[in-house]
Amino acid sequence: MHKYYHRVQNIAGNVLTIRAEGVRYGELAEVHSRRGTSLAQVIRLKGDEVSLQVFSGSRGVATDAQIRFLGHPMQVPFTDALLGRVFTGGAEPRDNGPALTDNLIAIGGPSVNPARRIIPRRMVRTGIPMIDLFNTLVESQKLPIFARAGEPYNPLLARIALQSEVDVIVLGGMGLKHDDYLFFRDTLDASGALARTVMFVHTAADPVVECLLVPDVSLAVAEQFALAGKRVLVLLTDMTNFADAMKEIAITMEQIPSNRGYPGDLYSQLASRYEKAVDFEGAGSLTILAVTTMPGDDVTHPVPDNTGYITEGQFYLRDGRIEPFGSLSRLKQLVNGKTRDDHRTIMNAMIQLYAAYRETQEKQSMGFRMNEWDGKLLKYGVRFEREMMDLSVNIPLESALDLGWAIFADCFDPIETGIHSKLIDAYWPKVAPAAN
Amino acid sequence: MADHATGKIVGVNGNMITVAFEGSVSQNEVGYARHGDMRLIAEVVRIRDRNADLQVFDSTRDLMVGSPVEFTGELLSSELGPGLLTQIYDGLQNPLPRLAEQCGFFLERGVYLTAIPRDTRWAFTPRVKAGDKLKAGETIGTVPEGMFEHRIMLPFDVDGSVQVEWVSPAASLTVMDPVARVTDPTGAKREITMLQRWPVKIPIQAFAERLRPADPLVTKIRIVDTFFPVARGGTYCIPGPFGAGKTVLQQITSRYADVDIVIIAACGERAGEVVETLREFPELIDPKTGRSLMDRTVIICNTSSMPVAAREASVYTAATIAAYYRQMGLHVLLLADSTSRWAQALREMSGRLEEIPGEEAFPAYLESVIAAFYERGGLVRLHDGSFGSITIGGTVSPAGGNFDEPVTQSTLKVVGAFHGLSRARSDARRYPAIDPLDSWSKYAPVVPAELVETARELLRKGSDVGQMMKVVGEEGTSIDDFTTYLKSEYIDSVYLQQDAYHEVDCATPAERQREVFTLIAGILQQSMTFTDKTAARRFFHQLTQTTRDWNRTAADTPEFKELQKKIEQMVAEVASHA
């Protein structure tokens, strides 16, 4: 079984072809060459020709490289010892810690039976008002963060990792800048959150094939934690790099591209990862937040477009803030009726008035005269942006709701907010707070 | 089994395997790839020399060159018989709840269960007697299935006319028990059970003739029934960008549509959305029958992360089950969400077969495949003179929300109605977000057609004025144009928009649509005089408010009549006539 092959026929891109027999589809192999040893995966069988995708890339692999088949597909260890550790996409330690070989589990497992799924019912608190109050994240939800390159999406993910009330965080980094990787590690370490975090990181300098493995490895580990009763949050950044890695491999394999060079199965590939998000009845849950950068800020680009059809809403990150328009959590109505009775009202009223503020701002910039109402809106808009939208704000939902009332009371008369009088009686601050 | 072909795998590429076979193999024949004790179901998609390419309906992981493949001699088929209703199947008709009992949370590979329970007993009543002559699809007897009289029919694959030799007396039987024995003209005998199998990719045609759809299928969605109606036996499509409300629109339709049976094919979409249907339908009561909505529903559920090849099969499985119930003289609604995912499954397979790609890498035969699917709908007259229909409604998820793509365009060519959802309307929270200017329908509405034409003309004019006002402002618009604009906004907010979550407004029956629309069309045609634009705006604001209240009032209450009178008075006050 574990016989060595050393007759490489072709090397193209990161794929090499050899002649071998008795090889299983999807199985792993070790490629020994002068450059060192790398894992590789069988991606095509044709007669006795076996195509292998080499994880660390084919650079320096010679035609006399030795190849040994391992008889099993890609696996990843699953133990509690994973917590606090950093690995590569190939599940090798990246932090000088010991390699883990216990309790190996296969990656890319079968999908959950829809008949066993339940309607999501618990919110994930993040301490970020733009999420908790306006677009509540729900356990088992899959949500992307759409952003242009250059937006602070990684700091946002780090904040969510630090602040969210979950048991385990799995961070999958794809094509990360090395600086960003260090930023994540140091930020999580400094706050103590690293102890409940597993990181699988592929940096831009690493071989592209490892980038492809990151979501599967991260989600396989997360799924096991969830089955063990943990509430798991998976943070993926950046899924566009993942899609680009798929594109690269597909083109090397001479597949016919469908849209802007991406393979025809882009939707299914993305969906099989995102659909791992689930709430296991009687066990834990798996929630996914994934950054998708939009090349050219274009939401109709194939990657964000296909993602939007798969995920349950989206957050737009624009100018360093979560944009209230366009951002949507499709599952929020399942939980925001059960938090506090003023949650939905505050959510709607604040957004409507903020939309009015934007219109006024437009009028102002065109040089129209401002009336008294416009002045109130301008005051409101500034406070809303500074105290609610700013990403550094970290307050629980209840404080955010109270803050909403305080801002209203500072800027408007009760009747101008259009809020039902019963709620006004219950929540409108009785004494006007000191102006700030 | 000896006369079926066997083979060995010679290649694996994604979910496609290449098999060198011996014996005779037919196109679309089913084969099983063996891996240890596991058998993975696959379908022949191409034959070249002595090699067959098969698409595997499961993950191909661990398959090896040399693994044996057994062919079955059968095409991919559905099981048909009593017990289909209320079931939840995957694309290959595996019952998902029973699969969950056996395998737990995950869909295990290679586990295939029988689609129709074998142990349920049905109260069979014969309809024929020994000596009767029968054709395929004619009734042998009936069993009660929920609220329906389920006809046990002579299998659809029977050629010509056969003679009944024996028929079971009234008895409690399982689907495997014989209910009759027939002899064909050559003298060959055949035993008939309640269960029959039919290849999913071949339409069932055991009826007398196909007719043109004429009667409207009332969905109780005003913009659909009045402006863009669907006919029983017709076809329609709903293209729209993500977040425009395609799935919600289909969910509402599946609840309120005036049909006997609803078949939902959730094809390559989010699992979460199916779960809502799965969990809510058993609780919801169908107002027409007083029974749970699930009693008239079959769900075929092959969500986005389930095997892609089974996604392709799922729409055909759904169409086959729909055709089976149509043969009983029932009206069936088949909802497919989303046909784009199905087309993408075709594209993936075509890519693996290395076929020459058409536009956006979709296969060149995309159009004909889509056309053939929608042609499986239709109104038919059965041999016994009764009528049955299949209405097909498919959503389309165009890339980037741009309708100029192959799937939307191929679909538009073959359907009878087009409900185009627009991002602008959904952003403005105008639900259902069907675009009133771009959409069309070739079927007859539930209200007088000439009234609809007036309303449509007004909407068009109103939209033009609205565009113009963006440039010249309200000051530069004449009061007449401004009134037209307000009228178009009025009909939009009180008639086109509908609150899906309000208990009365969510469903407007045809009778009420006629009543309300006649009144509203009258208002639109009424010329009105206002002192200035502010007065006009205030008037329409109040009129909108009152009409919305009217929409939210049950039709058989005194308030309904009062509000109607109030609206008529309001209009009379501003009416300008001699």
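Positions refer to the first chain, counted from 1. Each form is matched to the other, and the largest set of C-alpha atoms that superpose within 1.5 Å is called the rigid core. It should be emphasised that the depicted structure is a prediction, and the values quoted were computed from it without experimental measurement. Compared with the form predicted alone:
Here E49 and M130 end up in different rigid parts once the change between these two forms is broken into two. Relative to the larger rigid part, the smaller one has turned by 15° between these two forms, according to C-alpha superposition.
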The other form holds:
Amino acid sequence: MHKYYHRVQNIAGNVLTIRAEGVRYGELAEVHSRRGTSLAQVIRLKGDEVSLQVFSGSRGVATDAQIRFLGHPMQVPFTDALLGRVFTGGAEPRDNGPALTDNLIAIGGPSVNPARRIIPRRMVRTGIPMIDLFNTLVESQKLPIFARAGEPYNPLLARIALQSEVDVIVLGGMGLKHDDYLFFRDTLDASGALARTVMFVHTAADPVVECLLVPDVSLAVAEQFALAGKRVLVLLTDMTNFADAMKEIAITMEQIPSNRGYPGDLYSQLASRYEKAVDFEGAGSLTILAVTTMPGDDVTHPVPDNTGYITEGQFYLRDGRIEPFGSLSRLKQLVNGKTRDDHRTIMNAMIQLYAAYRETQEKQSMGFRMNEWDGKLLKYGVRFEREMMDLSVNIPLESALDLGWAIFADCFDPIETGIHSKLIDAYWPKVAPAAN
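Having seen the form predicted in complex with its partner chain, could you now give me the structure of the form predicted alone?
Here we give the lone chain, stripped of any partners or molecules.
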């Protein structure tokens, strides 16, 4: 039988402080007040002083509210019936469907012991050349998408959700505009991809504590699907909103701020979520792709700065494209040597020639005289940007490799590409195609 506490010591924002014993960090509680019953979560313990964040806000909660601790942390149901459904950050139905109450699992558990992990060995195909060809996404990898405000990172995530060759998509939205939430839901539904997707969505109008729950709820469900043998891709947007929610609560709790007001444990909080990415021996895998917006396009901002030390590379989204310079998948070498024997060569040659194209663009803008080689580079750069970098391009890896050879043949002589003659003999088009 659970004990009721009848006196609230302090109310600051949406945080209540009471005195209680035998309570655990992260434990759930029911707050009974004149407005009804609300859920709350323990967010700080200091001796017998317990601080709780009220999910629905503290408006209408007085100091005579009754509080009952439930004896367990936040839980989420796990069942195949989750697929095709949309929930709030607190795992309540957002799609007017029935509530799920069976097979409850705790969220926020520890990540897999590093000694039990296996080396990643399979790529996640997305149909996007700038990922598949140049910075291959690998199962169990954790990668952020760094983008400034206004970049189409949510449409990019939606395309990845539609096209990725995985079994289950878990989409976690934090601080989404209502239009962005509807965009994800309608896009996935119209394509049929919603049937393999679970969505946990916190909008900007929802209580801030639900924003903190989204990554843990999403990853707990994804982990269970992976243990059941599924290849799971977790898409999170936006981890900067998650960090801002932590900062807001830390300020309410009067914690000593760190860099730019963020809590001192920002790195640990981010790492505990990203480290959930894993490939289980004899089961499935869990891969994480998370948007991190950069305020003021500043990569030294605490959130992207800390993220870069945790993850295995990053994608930079600039001007509506995945930027080839700066973007990096540190695990790509584990898989791109097993795809096709020309994969690495095409990847390296195309990037080198694109870098030369960028230099030629600078020469042209400063009025330098262009020679024949510069003309070839300018022609190549235009085709590369239009047919490889444009995010609307949707082709399999093998078709992207063939397209790379076709672009080379249209713009250069074989010797000018710097590619080994053995691969030239095997893959160079016999008749150079006309430019598109």
